[in-house]
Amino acid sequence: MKHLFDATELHGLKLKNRLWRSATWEALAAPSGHFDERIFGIYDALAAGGVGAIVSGFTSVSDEDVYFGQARLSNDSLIAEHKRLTKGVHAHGTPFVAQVALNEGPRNPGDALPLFAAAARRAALAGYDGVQIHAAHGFYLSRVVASSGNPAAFFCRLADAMREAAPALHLTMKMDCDDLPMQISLEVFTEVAAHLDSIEVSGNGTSVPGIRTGRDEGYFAPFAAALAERTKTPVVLVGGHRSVECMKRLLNTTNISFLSLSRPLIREPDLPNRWLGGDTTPAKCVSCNSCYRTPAHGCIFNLHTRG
């Protein structure tokens, strides 16, 4: 029987529970990719809040990439501040995974391979415990590669190139299960998963509004459960988790290994510690999505409370 607060170990990661913080865009970097000072407080609060592992927000692998407020791991001048960030997270005993991505990339996807491999090398130098390839949500890899004739072959080449560049790092990938018309099939997920240490199942409509506890949670669960039946690679599921009860049911009626959260941890970065402490009332997040329109993507309710 799996428990939400099981301690587990994966390649490169020692986790105190089965909860991951799914990558969340903070829009807190200069065009150069250097961090705004506020980013350090956000990650310190998340790590102190008890989550098992943290995946960073969108971090570009290219100096030329354009996306508002994105951090970068695209040149060596950025490593020092990433070291500061990882040191702060590690002070709380929390593994830290850098999500590496492209919004706009080369016309030939093969030309992106060295960019991602170099970013993985920098992530290792900066002290990250892993890297997550962002192949979801309409960004470059899902938009260009997933619509090609053989996405599995490219994703496997990419994973292998990053593994070679940083073999000690935990290697994971975030992929869409329902991003029509560029849907990635269960067969592709399964083939790619074999080249990874874990795989996160998402979809292009991940921030579904108005989640009702016990009714709308885990909306990508059917696909993730089917994948978990076909692969030995641990499956991480994001999408609408709000209650301990529903998460426990998912863990123990499927082979899904981990559950990741985004919006609930924006409102309550200490949510895992609250649940562990015995207060298992559902997350306070009401899925209003107002956090997408606030400074640093903070919870509107927290902003009002601070006055």
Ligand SMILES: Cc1cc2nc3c(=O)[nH]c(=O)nc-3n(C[C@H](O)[C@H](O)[C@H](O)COP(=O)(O)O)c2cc1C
The other form holds:
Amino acid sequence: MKHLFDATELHGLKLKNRLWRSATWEALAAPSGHFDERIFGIYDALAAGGVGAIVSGFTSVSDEDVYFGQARLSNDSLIAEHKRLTKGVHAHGTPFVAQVALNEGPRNPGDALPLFAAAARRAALAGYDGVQIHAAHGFYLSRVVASSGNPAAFFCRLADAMREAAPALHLTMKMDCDDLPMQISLEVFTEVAAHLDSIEVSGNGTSVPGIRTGRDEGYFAPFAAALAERTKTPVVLVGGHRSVECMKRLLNTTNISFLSLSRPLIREPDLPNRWLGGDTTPAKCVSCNSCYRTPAHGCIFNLHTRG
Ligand SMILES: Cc1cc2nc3c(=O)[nH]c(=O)nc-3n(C[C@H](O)[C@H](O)[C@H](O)COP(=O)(O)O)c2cc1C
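Okay, that was the form predicted alone. Show me the form predicted in complex with the named molecule next.
Next comes the full complex, this chain leading.
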């Protein structure tokens, strides 16, 4: 029997429960990659709120890559600020994983490998406990999945290059289960997972609006459950988790190991501690997706706490 609040240990990470904060772009970095002060308060509140592990918002590996407000680990001058961020999160005993990404990347995907490896090295120097390859949601690497003849081989090489650059870090990847036909996708995920310490299942319908408790929760669960049958690598499932009841059911009727949340923690960064404390009413998030358009991607119901 798995419990939401089981403590677990993975390569590089000590988690106090099975809940992850899934990567969430705050749009709080200057084009140079330097952070706005508000970012530190956001991560402090998340870490204080009791989540088992935090994945950062997507962080570009290239100085040339442009996306509004994105963080960067693309040159050594940014390491000191990331160090301050990781120190704040670690003060709460929470492991911290940097999500590394490209929006636009080189024409030849092989040329992206050194960029990701260098970012992994910087992530280690900045004190992160892990790195997550962002290969989902239409970003550069998910376009490689969809267009490459042999995406598994490419991602295994990428994972190996990052492992070599930062062997102590937890190595994980977020990938879409619906960029390829189901069977091919399962094969690719399974092959790549063998090179990783965990794998997060997402999909192109990323942030489904209007989730109803007990009806639409865990919308990528069928794929994640099938993957978890095939791989020994722990599977993290994102997308539409809102109630303890549904998460408990997912943990105990499948081999899925972890559940990750984004929007619910924007509204309630202390949601894990609220649940742990016995108030198990579902997340207050109404999945309106207004957080994609608010300053610092805060929740419209509590904008006074951000930006
Ligand atoms: C404002 C916002 C920013 C996001 N930024 C990222 C990101 O940087 N990287 C990523 O992989 N997913 C990102 N996502 C997607 C979430 O991590 C998650 O996959 C999705 O919202 C579904 O989970 P949820 O129902 O718990 O919100 C973002 C979602 C939101 C709402």
